[in-house]
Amino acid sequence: MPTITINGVACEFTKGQMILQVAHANGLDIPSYCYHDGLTIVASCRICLGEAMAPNPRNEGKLEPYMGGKLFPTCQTAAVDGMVVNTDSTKAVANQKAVMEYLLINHPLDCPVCDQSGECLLQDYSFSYGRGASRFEEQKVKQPKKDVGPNILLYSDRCILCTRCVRFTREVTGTSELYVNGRGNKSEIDVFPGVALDNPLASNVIDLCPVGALLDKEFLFAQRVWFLRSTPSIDGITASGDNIWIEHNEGKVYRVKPRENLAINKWWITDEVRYGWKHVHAEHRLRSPMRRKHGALIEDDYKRAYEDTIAGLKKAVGGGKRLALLVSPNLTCEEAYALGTLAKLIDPQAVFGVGPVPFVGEDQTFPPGAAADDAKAFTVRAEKAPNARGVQRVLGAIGQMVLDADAFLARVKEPDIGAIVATGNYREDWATAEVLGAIDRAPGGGESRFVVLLDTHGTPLIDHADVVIPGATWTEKAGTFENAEKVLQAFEQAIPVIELAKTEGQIALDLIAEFHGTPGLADHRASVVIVDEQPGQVPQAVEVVAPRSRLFNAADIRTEMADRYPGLSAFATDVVLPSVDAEKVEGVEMVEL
């Protein structure tokens, strides 16, 4: 392969790669503001300029100053075999200091109150490449703050006119809401008159902005970024399988950001995924088990809830009736397996079904007019459930016919169904009239049957159940989702399960242990976990309920699934695990005073 030397490091590259791209691929840092892998190259910020020696084919391939020794933009210059590039030479460093000085001339000194502080390229590059003091003594040019969209604020005086946001709205979304208004030091980013920055992907400009100019209204002044911990996760709201970071502190989610995956979501996520996690901390979350006593639901502990559940299911099946299991498309593949195993243990002829899969409109591809299979296109999925295909795959491999939601609701109305275990875990109320009419203790006033509900939020369906056990949202668990493209992707638990709730997988394992009469704990207990302990913070603690059987571990369950059922071998070979760089880089050198 051709080779180029960048700052003394030999790097292989493929023809057509820009020097900056080669440097990034080899872990070399060249400062840049306007460049982004997903956008066109404009070479406007000029901080990436370097100088080079290149082989001259007219002089027997001897190295000579490239472009006569002039500085050139490494982001816009293709790598040449044998070239020797320096961005740390005296001339290049002088340019970096000059560019930083120009960018900071009119920039406000408001880092202490800026939301971008701690993840700002202007801060980082000022420390690494800037001057130690400012020579500018004149009055700074002040620009206005603007409300440019439903989720975005523009602090124009912080903008460095890298135009990433403008190019994004033109090239990725094709909606072109943003443009550069004015000239010289009066130039500013703005929206066209009467046009708000409001498209399904609009808030990606917040991530694209290298400084604190474009800010998230919901995250504004909410948390300092150095207190946040980032957990790799998968979109738990739609069928897209977008790779995301869940950023949290002290057991609370503060924001969701895109995680790069060129095969799935590239560098972007939809605003729906970015802001659709609020149900995780909703006030109407179910927080403790309930069981029916003397006709009324009362809060109780897990010991009695589990005992009532197993006794009720055994009684129904022992009386010649069938057990029906409805597994939500919002649950993980591992949880579907655990629940299916529990159902077959109680009733080998159990009826399996996949919960209702919500659809909103139709799939939408950006930019408008692009083909869905275009390498640069981004598709917003109309399907609003993350794992319908994974649940179908797992339950089908266990050996049962798996019904869709409509067929399942029709089937459970038949008189041979004596018990129902239903799981919800939806963002919104899923208890439609059809669901309530089918999943009922006494449908149509007929013979009574036993109903167990595993759900995360209070809905009218609670009143139709004999036992209610609180579940966990996808941010509170680890597991695997299968997206619309049938890609299996694993994700990690971000925050602890809300107090006195459990993941549906743990509930299933606990009930299996209860069925065998061998629960791990003889009574109800709670354990205390320290959440997000970091320097500069008071450690926080949250009480979570300890398992009554072996601990539900998603990786172990995947191995068990693959070993036990040949149809689930993909869970040992094809699951894409999150690839995360664990290296921690200190931003500021600490010295003793």
Contents of the next structure:
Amino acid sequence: MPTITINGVACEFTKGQMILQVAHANGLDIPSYCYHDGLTIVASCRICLGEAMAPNPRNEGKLEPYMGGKLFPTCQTAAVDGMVVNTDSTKAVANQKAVMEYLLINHPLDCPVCDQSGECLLQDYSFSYGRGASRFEEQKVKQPKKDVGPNILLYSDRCILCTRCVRFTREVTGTSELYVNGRGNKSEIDVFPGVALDNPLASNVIDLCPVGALLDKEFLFAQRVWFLRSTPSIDGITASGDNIWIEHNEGKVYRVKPRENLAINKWWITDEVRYGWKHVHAEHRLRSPMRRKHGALIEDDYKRAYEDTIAGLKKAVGGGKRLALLVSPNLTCEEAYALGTLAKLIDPQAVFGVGPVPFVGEDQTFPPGAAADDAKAFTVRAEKAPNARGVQRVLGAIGQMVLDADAFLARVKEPDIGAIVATGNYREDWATAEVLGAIDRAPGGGESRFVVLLDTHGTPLIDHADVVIPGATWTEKAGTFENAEKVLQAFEQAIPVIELAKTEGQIALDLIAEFHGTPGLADHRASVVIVDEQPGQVPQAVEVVAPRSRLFNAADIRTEMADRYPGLSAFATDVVLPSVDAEKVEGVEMVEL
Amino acid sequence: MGKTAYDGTPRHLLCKRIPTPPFGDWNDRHYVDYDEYVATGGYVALRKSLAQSPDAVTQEVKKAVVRGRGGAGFPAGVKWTFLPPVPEGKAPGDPGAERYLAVNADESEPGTFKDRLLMEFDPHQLLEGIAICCHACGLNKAYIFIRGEYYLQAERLERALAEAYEKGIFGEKCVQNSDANSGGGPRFRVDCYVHRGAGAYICGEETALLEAIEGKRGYPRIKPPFPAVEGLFGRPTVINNVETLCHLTLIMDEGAEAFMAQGVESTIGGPPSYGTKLMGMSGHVERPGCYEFELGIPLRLFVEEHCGGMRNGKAFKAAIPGGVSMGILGTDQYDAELDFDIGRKYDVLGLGTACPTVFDEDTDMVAVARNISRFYKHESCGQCTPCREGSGWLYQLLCRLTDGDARAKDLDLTLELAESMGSMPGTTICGLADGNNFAMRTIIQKFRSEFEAKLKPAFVTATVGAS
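Okay, that's the form predicted on its own, but what's the structure of the form predicted together with the partner chain?
Once more the chain from above appears, this time first in line as the rest of the complex follows.
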């Protein structure tokens, strides 16, 4: 394999890789502003310049100054076997300092009020590559703040004209809203008159911007970034399975950013995923269990809610009456498994269904006109639920038959259904007339049955339920989603579950424990009891910890699923876990705040 | 083979049909139409070229060492040989074998007005040169990128082009596609277009010019790939200056020797400077204007003998040899010979466009520097950081210097900025920053005392009377 030496470190590379790419792949830091893996190379910021010695084939391969010893852009120069590159030579360092000084002369240096502060390449590189003070005593060029789109503000004076955003709108979305206006130090990024930066991927320019020029209107002045913690997660809004970071502080989500995954979403996410988490903190989240008492729903504790649920289900099912379980496509695979197990425990012939999968329009491919299988294209999914395939897969392995939403809603209207367990967890009100007509305690005034609803948001459906238990959104739980490309991706819990709500998986495990007559986690007082001896054994007067409800642990559940059902073995082998690159900057100590 | 020094005999080759002193009166200049052009020996060179194979034409041009007249002085024949061959079994212009000629008529270097003359009065000479080049290199489309301010010139070019299309120089029945093409090259259609620029200096840079023709923002491209391999619309492209192409008519008509008989050999062992050169004189002389001389004419001779001496009898102080990017000739360099050796001999960047701007003794060199830096600040395309930010900073510093509001450290800073922006070879994509740096550095070096005289005195603590 060809080898190149960068700043004294020997790095292997594949032919065609640029020197900067080789350096980054080997964990070496070469500063760069305009370079981005997902965009064409313009080599205009000039901070990545380096010096090199390269073997001269015409001189027996002896090392000679590359390009006459002049500085050249490492982002745009392909690595050559045997080359020795230095971006820490006197000349290269002098250039880095000069570029940093140039970039800052017309920069307002308003870090204290800038949202980018803390994750700004100008700050980072000033620290690592810049010079301490500026010698600029003249007037700065002043440029306006611009409202360029529904979600984006452009602070032109902070812009360093790396043109990443311009290239993004030209190359990735193909919409070309942005352009460079003017010449020289009066150049500024702008939108064409009458055109807003408004496309389904537009807000990616905010992440692309290495400085605080392009800002998120929603995140504007909302939080200093050093207070934010990032949790690797998966898009819980659409079926695309985009990899994201959920950035949160003290139990509140502040923003969602794309997490690089070249196989799925590359470096981008849709604005829908970026801004689609608002329901997590919605006012109408369900926060406490409710049970029907004397015909009215009242808030109560988990103990009574669980007792009511199990008692009601046991009573309603049997004698030819079936249990129907509707699992929402917004739930994780592990939760589908737990709920399915619970349903089969109560009624081995339970009817399974997958909740309604919302579709909006059709799949959109960017840039427009690109083939869907084009490796560079980005597809915005019309399917607005993260896990329809995963739920289908799990329920299909556990039960005999899984009905789709329409079939399920038709099926539950039949008189042999004695009880319904329905899960919601939708971003929007999912209680359509069909749903309300089917999931009811006495549909059409007919025979009454027992309805349990696990949902996150209040909808008219709660009036149709006997017991309502509050669930959790995907940000509040760990689990696995199967995206439209049938890739299983696990994600972590970002924030604690809101108030008294629990994840649907935990609820299912608690109910299983309740069904077995062992106290659930809800009842902490009974966590240690004496259990009776096994039949055929000599009785022993020993105190043991009771088999009780356990904490819902997505990884354990995945193992159990794969062990119990051969059809689910993929959950032991094929789940893509979030890989977290622990970025460590030399000389900087990371402190938990 | 050639002369070693300028012999003082004026010869008019490019200006054959454009009356220029000492052979004619400026007032007699007029548009030379097709009929007049042919009657005075026009399109003979094209006929002779077509009777030869494209390779033979290229070799002849290479032999004549026609150094590019646009400023860099790169031999045109050598440039042509960088083109990849036309794909086997295809003629230029077939799908997958499109090849282009971009004619650089942007002429935006300050003080330069030589191509203007050729396009305004004798555009057919240029068109003939284009046709010869297209034959030699197998190029099927030529774009003449003319600067936007040249309105009359563009009109005249269009007029000549219409005549040329009518007479079958270009178009479906063009010479390369007819029996005239008997030299063994492929038959193909050649088209020629005039593309008017929008007035940016940077569009005269060859790759920015390609971008501009493609309808994009005039940002210079990163090289490699070089235009000869991947130029206009991603196809092999030759880029030549107007004057360079015009010289082809003489070379193909009378042979390389006739061209090489003009001009001088290098006296310092470099490549020779053959041929004549259009030289546009401007500045503080009695009779500024565009003249034609053999390369190698000393600046003093040019000014004193042909331009009527310095204006009002003042003394010579400095001169820009050809475009501000080339730096400046100092007071003691009045005798500099205007040939391609000038760069190495007189500490400037090069001959450039050979259109000198002369300053007399009354000129404030600090103001000259400020003026030049203002130009670069205004014309920097804004792509690379050092040039975009540095040129503005430099201008502001020089403003303070001219206002007498600067201290010694500011002068040092000016020099340091110029250095870090670009010192051949520079740190930017194109040569604009290098030009800026070179102009500033040579002016400050050669006239440092004038800059220092404008500085505010530094505060010094002096103890008087102490031991």
